[in-house]
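In the form predicted alone, a lone chain appears below as structure tokens.
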Amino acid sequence: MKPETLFKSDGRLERVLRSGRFAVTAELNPPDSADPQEVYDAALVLSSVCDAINATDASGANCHMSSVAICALLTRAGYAPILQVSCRDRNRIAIQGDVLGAAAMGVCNVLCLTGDDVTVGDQPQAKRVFDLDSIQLLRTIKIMRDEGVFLSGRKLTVPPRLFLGAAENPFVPPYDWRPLRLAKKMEAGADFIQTQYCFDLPRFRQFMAQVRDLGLHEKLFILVGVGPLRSEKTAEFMRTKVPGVIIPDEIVNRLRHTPGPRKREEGKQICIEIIQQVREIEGVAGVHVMAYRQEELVAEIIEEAGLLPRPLRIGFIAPDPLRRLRKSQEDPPPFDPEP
């Protein structure tokens, strides 16, 4: 994708992607705790190895510390978060308010998700909301950003400057429909995409060929989801219990035939090999590393995959919210090829 002179956010992730560098994002898994230090400890490990940190929003329909709260802590410490917003739990009134609040705190990136159904979580009796879906949510925030109004038409005094993302899963049928849905998300406002875990490389290559045929790789940035597997038991659990995760038999068998003490290392090596292979696929702009409660392992993977050094640590570069207010009516800064 060619860099643009007008930026949609003040954030590091957009600058890195528009510069043409291979971007790295990672998930910070929220604690079941009210202690902010647990968030800071996890973020510190990730800060020198990735360009932005995802704050997950009750993923798997399980309750944890909220994504907005995690973003508040991360921006306070100077990190670059990606606010995940799920439509499952809040209506459009609450979501629009959260988006404004997050932007006021210095959040520059939002990932728009429909959300897993409550039946897959540990509180299946919870009521679903689903006032919007992910595509409607993208349109909602794009309208707030680009037109400066709420969905009601009421005017915003200062629109949020946000880089908008969405999720995509190339690995579940109908396969031919997946690139078309990606196009709908792009048209709705998606600037970047983070995919579900990629373990099936042949299927992903076919998906990317379809994406290139539609020219979508020139209109939005695609980050491939990757992650380590601790053992064949972990792989079996993920492919049977986690919605949308497809793990081929050959990967499970590779772990099964690895001696017990070496399984963790083998799982890490599989992840590194996948990163190195997807990096060579035309149209891939980066990777999104997911490793539940294993932030140290994420750092090892990124280093051993040859993705270091990053151009700049993500600490201490979050935009000043007061500066954002002062400069909100001015032109965005010119494109800087050296973020």
Given for the second form:
Amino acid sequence: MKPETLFKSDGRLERVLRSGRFAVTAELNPPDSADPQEVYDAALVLSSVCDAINATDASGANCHMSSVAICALLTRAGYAPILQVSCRDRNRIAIQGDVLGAAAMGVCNVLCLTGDDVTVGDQPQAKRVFDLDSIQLLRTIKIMRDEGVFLSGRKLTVPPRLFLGAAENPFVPPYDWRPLRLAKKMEAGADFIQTQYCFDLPRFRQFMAQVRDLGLHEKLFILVGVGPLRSEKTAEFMRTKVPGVIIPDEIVNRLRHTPGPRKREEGKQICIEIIQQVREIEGVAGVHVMAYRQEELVAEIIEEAGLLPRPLRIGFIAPDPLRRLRKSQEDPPPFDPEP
Amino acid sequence: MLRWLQDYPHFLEWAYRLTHHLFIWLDPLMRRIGYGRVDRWLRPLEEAGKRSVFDCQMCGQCVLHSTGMTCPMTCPKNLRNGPCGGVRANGHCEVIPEMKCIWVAAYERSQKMPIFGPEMILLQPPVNRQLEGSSAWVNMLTGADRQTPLGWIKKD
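Other form of same protein, the form predicted together with its partner chain, not the form predicted alone:
Below, the chain from earlier opens the complete complex, with every other chain and molecule after it.
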């Protein structure tokens, strides 16, 4: 008999969230390189300031090192990654195989995304796949985890243990439907949510009020996406070129009226202020810090926002799958969240 | 072109309900003729009708009434469960900037649909790509459009 465990995964992120602590995740931007050292360098900076590292899956439809490979490197080095899976590049056969392989390598968190369209990337001539959508993808992985079968119904010998995430963008239309769509994602199997960059706080507060009315904040862990802006030019680029990013004029003007050398500091300050304000909102379980290839800046933000030290002791050593006997159904005893 | 009809979603949901009943009433006759033969006759008719009103993509498993009388396959990402996160602030599509996001339109229309509007929250299963190009009306009668992968069916 399997012992009843409260946890769906063996990862640290789930434990931090379920213990009621404010979680921090950060994004690792994959290198355009075949050298693993670049991944390790970035991970070294991020790992001490966050509970899980997102390995992006060709974000913005630009080709980089694959997310499965980054997760392989990170788990080998003992870090806790979040595997991002987008529906843009792979069909249901490839995705299910990747998820199973990632779980075998020790990945405990998967983030299911629709994915930016190929036209925004550097290779707009590519064929878009979108065989599944993000909600169908969530449900598919939930079926693999909870029912122990592939989508086809074929049995898995050992089902993956995964903490499932989804993305949400409360800042774009149709505004009134976004909370209902979140409910749909929860129904499909989401355990945690990472939102798009949050710069528009009034809109986010309104969204969270609707989420609380639906009672979703009690069933989902919502991590708010935040990030620094280097200058008004970066802000202008992001809101015109990156799909789904909304930056209010006040923030752009604030950066524009800051003298050149202080712009980086000001952008960081804006980000820290946003973190402190979203922390006050009921139902927010953590933040997700994104900054394109600026890992040091991410670390500074997390430190200066007062989110350190991260609860390191909550870490959990996942059972080595090689040590587990194939036939035995013995699982490690449930982990005590308060050691 | 009959696209303007989409601005009358309540009329369309009535029309949907009517054709649904009509086909169920005609089902014994169609079974006698043979679904394969009926598919060959109906397909051009269905394609012409639905394409002129909804820009139908002939996926063969119509969910129009559950998606605000707006064809989800006209979304460049083929999303059947709601909008992506790339919708522009003015409600337009990420991929085709001059097109209104079909899910923004679908949500607005579903608000005017008392019968099938609430079905917007239903979880749509993955598309069966084998049915592409066949008649959704015939698939509705044979039940082929409701067949999901074996693992998808919820075990309670």
